[in-house]
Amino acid sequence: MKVLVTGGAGYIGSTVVRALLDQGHSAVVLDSLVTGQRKFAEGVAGVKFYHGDIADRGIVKKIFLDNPEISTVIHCAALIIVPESADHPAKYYRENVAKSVELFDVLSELGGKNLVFSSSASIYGNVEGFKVTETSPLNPSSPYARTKFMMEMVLQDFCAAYDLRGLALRYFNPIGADPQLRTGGYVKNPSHVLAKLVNAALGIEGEFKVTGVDWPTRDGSGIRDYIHIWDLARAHVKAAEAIEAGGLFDRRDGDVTSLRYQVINVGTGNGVTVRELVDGFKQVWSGEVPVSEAPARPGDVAGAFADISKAQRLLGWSPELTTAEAIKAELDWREARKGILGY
């Protein structure tokens, strides 16, 4: 199977590409490199790299002309920083919505394509007990979350009207790095919680801030579902294989589904508070970690964790790696990154 991965030079996309390769598939990567890393895609065995924008209809058509065997696209290209989306919503709606619509339109024009869309659990509203299923109420609370919500609706409409089949993976909070240390986080000033914890531990940042300590959780800090990035990448491979094999859309489970469109949660199925994550980090890290508390950021929510029974049932996927393994992978990656990216 050959798969086009948009944003395949980014943190999640590049790890998805490695998981595809490890399962014997090949990948084509389209990435603008606005945030992605060229070294994650160019010159990698089994990968054809195209430097370009997802809204460039010409390059998308060229990719399929050059690689006619591609029938499945994993769409990871997006901006993802919640506070930035609140400060610059126009940028997020342009990059995440307008450009994705152009991509979907080209794919519908090319005909018969399968699309796995990287959606987000941030679109869920508050749920008693914090555990969400695919039918839980939706209430995206930031411009970033609303871009994901909008694109789910767009994808569902496109699947109903055109020759597309779509699968939206609502994933939770990816952490860690590729266990073989081929890819990982690369942003020097990260917004992801574990990367910021590592920065505080290494003295790159003065302290780690627990943002929001008055949430109605067991310890007041936000609750999240922290999934190892490799488990998340494996889920994308399972999704691509399932959508290629057919039959996935014959399964109705009373949720957001149709003959051509499905929504599936991807997480661990366990809720971990930010304070519990800090405690877990301290068990892996031998040094000091300066920690302070701060108010919640714009767009922050109490959080949620996933009911993953649908992913287990339809994709045959379950998480295999622990939070502790993700923490260790992130720490190991920081050393490996110096040799790969130079910092």
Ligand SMILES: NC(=O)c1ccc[n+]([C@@H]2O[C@H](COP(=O)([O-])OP(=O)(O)OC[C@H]3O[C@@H](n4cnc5c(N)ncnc54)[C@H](O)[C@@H]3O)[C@@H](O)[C@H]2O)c1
Second form
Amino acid sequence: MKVLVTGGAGYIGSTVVRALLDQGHSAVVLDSLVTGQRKFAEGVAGVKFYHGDIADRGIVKKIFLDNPEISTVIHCAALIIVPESADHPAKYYRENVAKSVELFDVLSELGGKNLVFSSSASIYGNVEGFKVTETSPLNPSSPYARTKFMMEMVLQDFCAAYDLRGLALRYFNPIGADPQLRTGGYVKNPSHVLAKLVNAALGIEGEFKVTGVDWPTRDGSGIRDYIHIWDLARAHVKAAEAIEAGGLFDRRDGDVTSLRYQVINVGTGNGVTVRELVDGFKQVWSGEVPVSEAPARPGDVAGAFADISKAQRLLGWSPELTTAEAIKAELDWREARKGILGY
Ligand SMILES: NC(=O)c1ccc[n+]([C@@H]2O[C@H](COP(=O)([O-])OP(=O)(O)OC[C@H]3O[C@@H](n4cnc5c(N)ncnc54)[C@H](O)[C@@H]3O)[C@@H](O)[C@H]2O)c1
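Okay, that's the form predicted on its own, but what's the structure of the form predicted in complex with the ligand?
All chains and molecules follow, beginning with the one already shown.
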């Protein structure tokens, strides 16, 4: 199978590409490198790299002319920084919504394509007990999250009207790096919790702040579902294989969607609080890590974790790696990254 991965030079897309290659598939990457890393995609054996924008209809059509055997597209390309989306909503609606509509339109025109869309658990509303299923209420609370919510709606409508099959994967909180240390996080000032914790431990940033300690969780800190990036990447391979084998869509599976559109949560199924993550980190990291506590910031939420029974049932996938393994991979990657990216 040959799969087109948009955003395949980014953190998640590049790791999905490695998982596809490891399973004997090949990949085509379309990435503008607006944030992604050229080294994650160009010159990688088994990968054909196209440097361009998802909204450039010409390059998308050329990719399919050059690679007519591609029937599945994994669409990871997007801008992803929540506070930036609040300051610059026009940019986020243009980059994540308008450009994705262009891409989906070309794919509909080409016909017969399957589209796996990188959605996000950030679109869920607050749920008592914090465990969410695919049918839990949605309440995206930032422009970024709303771009993801909107594109789910667009995909569902396109699948109902055109010759396109869609799968929205709602990612929870990816952490860690490729276990073979070929790809991983590359942002120097990351906003993700584990990357900030590592930066605090390495003395790159000041102390790590547990923001929000009065949530109605078991220890007051926010709760998340931290999934090892490699498990997340493996879920994409399973999804692409399931779509191409047929069968994923010719059933009505619980939620009210068209027969050609599905939504699936991808997490571990376990909630971990920020304080528990810090404790887990201290067990893996032998040095000191400065930690302090602060009130929740505007827009912060208590959090959620995934019910993953639908992923297990439809994709035949389950997470295999632990939070401790993800923490170790993140730390090991910081060393390996110096050799690959120079920092
Ligand atoms: N990282 C997370 O915690 C998380 C959680 C839930 C969902 N997601 C979603 O997963 C996807 C990948 O996220 P990531 O963490 O790998 O981010 P990332 O920024 O590392 O990767 C995004 C990639 O898309 C590329 N890109 C952006 N706009 C483009 C465009 N118009 N044309 C072509 N390429 C473009 C960037 O250069 C980059 O390589 C995103 O859609 C994101 O919304 C991420």
